[in-house]
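Consider the single chain below, provided in structure tokens and representing the form predicted on its own.
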Amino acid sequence: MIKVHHLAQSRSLRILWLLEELGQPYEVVRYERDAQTRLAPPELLDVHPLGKAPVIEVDGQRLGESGAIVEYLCARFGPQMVPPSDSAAYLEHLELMHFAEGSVMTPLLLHIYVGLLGEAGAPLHPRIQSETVKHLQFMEDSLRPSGHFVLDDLSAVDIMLSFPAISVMRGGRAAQFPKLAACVQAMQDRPAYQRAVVAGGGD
């Protein structure tokens, strides 16, 4: 049994969704955000030194970082979700797996944190906005006619890019990025995704 330390309203929902798609049994340990600061609770420091989620426990070991968890779970339970290592698609897979956390999340997180500064953060907003649009356009252009990234069926990259895609669509950009909006709708329509939302606490 895989144990998932899951923070409410966070990127760890991706791990629950992946496990549902792979048909692997798991246990959820849910953590609530602080009502005032919206930060993770201190209890997560007992799970990982950084106090972040997701973290999984499997075979007596703990593993953090969404990308590492997705790669591990796909290698062990879902190799069909990663292109063959000798294919051109594998290079796209590698790039987009790292893009998900290493690139696109930067302007999205800056938007949140700089927004907390009020007027003091105003000079940064145009640059953050332009970087956000640039990264989202890259995602829009990376989608295949099938509505997936890299492969023509659900892949590890789809799982990883689901969080920034869904977050942005909730911000009202569906008309600006219609292919990305359709991709998000297809993700959320999947029974496994819906089961993951329920398993994670409904948010």
Ligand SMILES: N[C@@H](CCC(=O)N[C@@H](CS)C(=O)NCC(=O)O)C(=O)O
Second form
Amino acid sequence: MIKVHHLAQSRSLRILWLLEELGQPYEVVRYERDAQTRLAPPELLDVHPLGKAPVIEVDGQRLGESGAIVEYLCARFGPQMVPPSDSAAYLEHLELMHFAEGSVMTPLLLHIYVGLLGEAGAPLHPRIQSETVKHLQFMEDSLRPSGHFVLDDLSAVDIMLSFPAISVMRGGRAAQFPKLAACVQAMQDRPAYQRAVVAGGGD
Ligand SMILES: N[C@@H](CCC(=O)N[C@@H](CS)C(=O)NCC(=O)O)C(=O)O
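Next, give the form predicted in complex with this ligand, keeping in mind that what was shown is the form predicted on its own.
Below: every chain and molecule of the assembly, starting with the one above.
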């Protein structure tokens, strides 16, 4: 049975969602964020040296990094979630899989961290804002008429991009990125997504 180390209100929900979509049984170990710092509790350091989530345990091994976990689970249990490696869609898959953690999260996290500086961070906000819009517009333009990225059904990239997409929609950008807003709604309407929310502790 796969064990998922899941941090409350975090990107590790993606892994629970993917496992629900794949119909794979799993066990959740849930961790609460520190009420003040919002950081993970120290117990996660016993699971992985970075003390972050998600981490999965499978066949006696531990694996961190959402992208690696999604690739692994799809390769093992859901090959239909990744385009064939000799198709044009595969290049798009690769690019967007890496974009999810390697590109779009940078301005989103800078917004949070620089926000902690208050007035001292003000000079950085226009640049953070323009980078955020640039990355979100790329996501908006990458959506297919089906409302999915890369394939016309749910794929690994949809799972990976759900976290930045849902995060920004909570920040009230639906009017600016309507296709992304519709995509987020469709994701959240999926029974497997809703089961994952419950399995993760309800938030
Ligand atoms: N690139 C990593 C990022 C992991 C990460 O930053 N996880 C966050 C959850 S949203 C976390 O554990 N934050 C708590 C902390 O840093 O203490 C991944 O995709 O898994």
